[in-house]
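The chain below stands alone and is given as structure tokens, in the form predicted alone.
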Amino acid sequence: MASNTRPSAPDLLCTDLLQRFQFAILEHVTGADFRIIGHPPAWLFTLYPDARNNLPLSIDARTPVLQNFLADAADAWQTDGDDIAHSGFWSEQPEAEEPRHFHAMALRHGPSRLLLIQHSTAAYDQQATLLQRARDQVLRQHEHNRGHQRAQHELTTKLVDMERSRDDVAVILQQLGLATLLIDQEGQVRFLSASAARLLDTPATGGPNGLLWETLLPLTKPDRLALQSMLQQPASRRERVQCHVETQAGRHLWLEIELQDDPRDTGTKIMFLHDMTDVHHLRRLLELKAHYHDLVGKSRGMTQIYEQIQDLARVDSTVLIEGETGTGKELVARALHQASARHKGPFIAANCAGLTDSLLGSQLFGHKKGAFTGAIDDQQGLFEAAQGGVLFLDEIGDIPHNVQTNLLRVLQEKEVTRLGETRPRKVNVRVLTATHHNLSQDVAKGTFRADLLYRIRVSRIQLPPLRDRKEDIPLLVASFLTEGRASMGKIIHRASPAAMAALMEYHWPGNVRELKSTIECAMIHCKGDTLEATDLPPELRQGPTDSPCEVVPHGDERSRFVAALGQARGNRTKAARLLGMSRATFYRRLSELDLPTR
């Protein structure tokens, strides 16, 4: 531009910007010299006399800060990106004047390799302050919500001020973590910050480009309207909205969207997005369990299950839940308790498994005192414990033959004698059983009463295996990862598509039991906020080389234990746990069924 043209408008307004915001711009020449680029600032001939001259302007030992951080503009320089050094504050003291504060950056402009040196005396206590309330602040969110409010206060005034210094305040926001939105008054997005970008799974480069907020942020109708009303309200009588989201990614969100005005326009408001799904899924984990919906799944077989549970909650007669060791069969005489009339009263469950005679009758009907060598004072049983309500028994196919004996007349005659005792008691308690075994063959066998079958198997329902049901996987997983956040304090919102498929491909031979442990150990070692296929266990990330048919075939219980036994070539361990069950359990199946333990 020629000496005697007058500077245009926009020239104007950045010197006007440079000189307000107190900023020297020098351009590297070569060495320590530098180039000044506009006018500049009374406050740099105080650093550097001689740049009065017109000439080279050489960072020396009278700035060893600066002097320093030229090592950190030189790597700035050397990228193509958009990289930008800072130095952070330093002070200088003129000789007979008060200390001066300053900040510089370090970036490249196409070819020109610029250095930024910023005057902020005013700034630097504020600025500090700020700053060290915003580490704060982030480290105790949860504790200090009234700091939180603060330091969102003052970042909306510092917007005042820095708007034109774009980078630096998306620093600041990045710093703090918040999800951040300016919307101008025709209700486009003109500000999205890194944080926002990750949480609505929206692409962070290139910008919102006008962008409206009804496009970025999917509402449900009712919850867009109230936003929108919102937006209308006066500073003083705005509340947090609270709305759901579905990204693009088909993440579902449960957001607070707070609303501040741009301190520059009251027409412009500044967005602040607090994600609140951890808090939802948690409620709706608490609502799920006080309305016994323990069980999980949509598959056909599962809602058979449920209409079943409907069903028998409306009667009083005993049920045999079958099914597979980890299917969920605590779970469904749970459900029945709760849907039952009996809900008020007591739930017992009590494991018949792996208890000698003795113990097992004294656990159930009680004993008086003396009845048996350590009996040193009367004790009630379960069944006495569970007046009015339910009592479970696991494992119903282990109990002894004489405690059958026992139990049957129980059932008949709704009355138990205490051990040592001649004298019956009168008992209301609705009986469930369950059982991985197939009791018509034990009844084969004789190591089970036939009429103590029929006694129990009133109504029967047969849980299906994890592998009849793989549609139901990826609901599980979903809340089985909702209940490690709630546990483990891990912020994990889903699966990869690796890892899901990996799931979906396993045979689960210990069903959901095993399934909910294998997501429990791969929270442990993710290290993001998506589960990896290498965080599973090894069984896992080695194929679909076992498929259930070939590991464990559907014949009857000795067949089962044969095939996994040749499946593992002779090892117990590992067929145990093609099994599903521990080692102890399957060397006591193993001695039951009359096959070699070694």
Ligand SMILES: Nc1ncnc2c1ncn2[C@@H]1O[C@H](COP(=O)(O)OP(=O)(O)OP(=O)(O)O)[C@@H](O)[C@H]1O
Contents of the next structure:
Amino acid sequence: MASNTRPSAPDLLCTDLLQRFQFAILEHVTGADFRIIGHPPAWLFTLYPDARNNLPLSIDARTPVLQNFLADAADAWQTDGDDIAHSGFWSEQPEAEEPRHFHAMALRHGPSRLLLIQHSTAAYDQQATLLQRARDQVLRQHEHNRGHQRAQHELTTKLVDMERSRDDVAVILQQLGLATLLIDQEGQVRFLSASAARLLDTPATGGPNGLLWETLLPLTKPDRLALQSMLQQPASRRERVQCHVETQAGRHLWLEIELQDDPRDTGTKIMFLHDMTDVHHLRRLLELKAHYHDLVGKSRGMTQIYEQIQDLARVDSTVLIEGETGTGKELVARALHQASARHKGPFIAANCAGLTDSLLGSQLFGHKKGAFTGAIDDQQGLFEAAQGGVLFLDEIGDIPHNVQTNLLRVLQEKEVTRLGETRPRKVNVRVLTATHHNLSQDVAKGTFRADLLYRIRVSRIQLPPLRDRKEDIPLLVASFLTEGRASMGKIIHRASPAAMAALMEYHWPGNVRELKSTIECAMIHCKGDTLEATDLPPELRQGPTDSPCEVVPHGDERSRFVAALGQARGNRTKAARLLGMSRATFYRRLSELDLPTR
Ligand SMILES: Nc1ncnc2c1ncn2[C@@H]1O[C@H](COP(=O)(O)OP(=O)(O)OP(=O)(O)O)[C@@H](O)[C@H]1O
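Condition change, the form predicted alone to the form predicted in complex with this ligand:
Shown next: the complete complex, the earlier chain at its head.
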């Protein structure tokens, strides 16, 4: 075990708690060198066997994601605030072992630059489940917190042995440094330890002061009821109660409250307050920053998008989502739907590109039987289908003029009239739209109605291209490897440092969609458990290659399209995927390039 532990008294509980969570705590020394704080978990030595003897521990290409993360960590260490940098989840598979999943956080603690690495015990490809489980795990692990149990044992023994006055109890509680209250049968606070007073931003009280615990602890009603009910339970059936408290100084705390009987008088209860606020914040940060619904990314650009989505989820306005092809516009629309009060209603996506006036009109607004040739039945449109939910209109810049006029009317009146009918029907639908066009320019050119633009652009979200947020690439790669593992059944856990460098270097004109198809393609050709640079398409590599990976050659755009169609044997969906673009964009470019769309 590492010998240079630094157990300063106030940090002991915290360090112990982090270790309970399987955190390895490293302090930055210089460059990639770190000093291990406390007792490192055994898994650290499976990653860095030499750390057992050769301190300091040097982070290197054995953990490429972690090595990569050091650049982000350096930024977080430089700030004076409470910035925490998150690596997101990644996997390592030490020789002859099951894959293990990790995430790391970098933060400053006074002058110390800390790197916390956590071994995540659940499968990281089920992050949502993991977060829920992690929370349960927090509770379970905390339950077994040895330091705390020792303290409680010591307390109980002393109470039984000594049978002294309450003053003695108070002295012991005080010395143990735990946040505790003693409450009598009437619910009055008989004692409040200095730690508890500090935690609650209230003066300590060594003796009875007539204050009820409900007054001292400003809990929400459900939390108060839960605690009251726990007070009635026999000791064997009591569980910890999780509570949120806003202190007198306005601080928000997340506590777990544990109740014990005073061994000399079971009418008196000892309340232990466990402060879980940091853990709560860390988890929230982790949850908020590394991914949001199905969106992956922890760059500043993406975290700002997550915040925007959260804000816009609270209102019901139309939103225009702008961004290059493959930047995740549809995922943003889906996240907005999921985060909003309409999440129980439907999410209907319609692509407006490449459809004629009447087809798109009938698709959106519905039609009456006989309204046009082929209208063999009454048919509701997508507006009606999205009733109570969200209608996402992709490629809104491509809708024909006639449909623009009808759409404007629906947005204004909140009612649709099916083609061939005169009776309008009320609709309650939130409309989200997306485009890669510059709609202001389309308005200037006269191809898009200005009044419709103002209607749909009440709020806007602008997605950054991938080349402007390359720090998201390792996280996206990890996420696509996970998806690929599930769908292809190939156990590939990581990209080699050289492959990762090539992925970071490339300019990604097709953005995240192109990255995703690149990883899928590379996984097909990968022979081992690590993606190598040679598994990547040639445009990402330097020098010639004999990789059999299916790729589209460089050259002018028309030849690239022709080559892609050839490779895909005329299958347009496959050709679009090879070029890293959506079908809609592919069809649009085909007609712009004067290539057959059928
Ligand atoms: N931030 C992201 N995290 C994870 N996957 C992403 C992200 N952004 C895009 N993707 C993936 O890339 C692909 C394209 O995403 P999406 O269809 O949302 O892009 P788009 O901007 O709407 O594209 P287009 O303009 O071509 O229709 C999808 O497979 C999606 O899952």
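Remember, predicted model here, so these are calculated numbers, not experimental data. Whichever C-alpha set is largest while still superposing within 1.5 Å between the two forms counts as the rigid core. Residue numbers count along the first chain shown, from 1.
- After superposition on the rigid core, the Cα of residue 74 moves by 2 Å or more between these two forms.
- Relative to the superposed rigid core, residue 534 undergoes a CA displacement smaller than 2 Å between these two forms.
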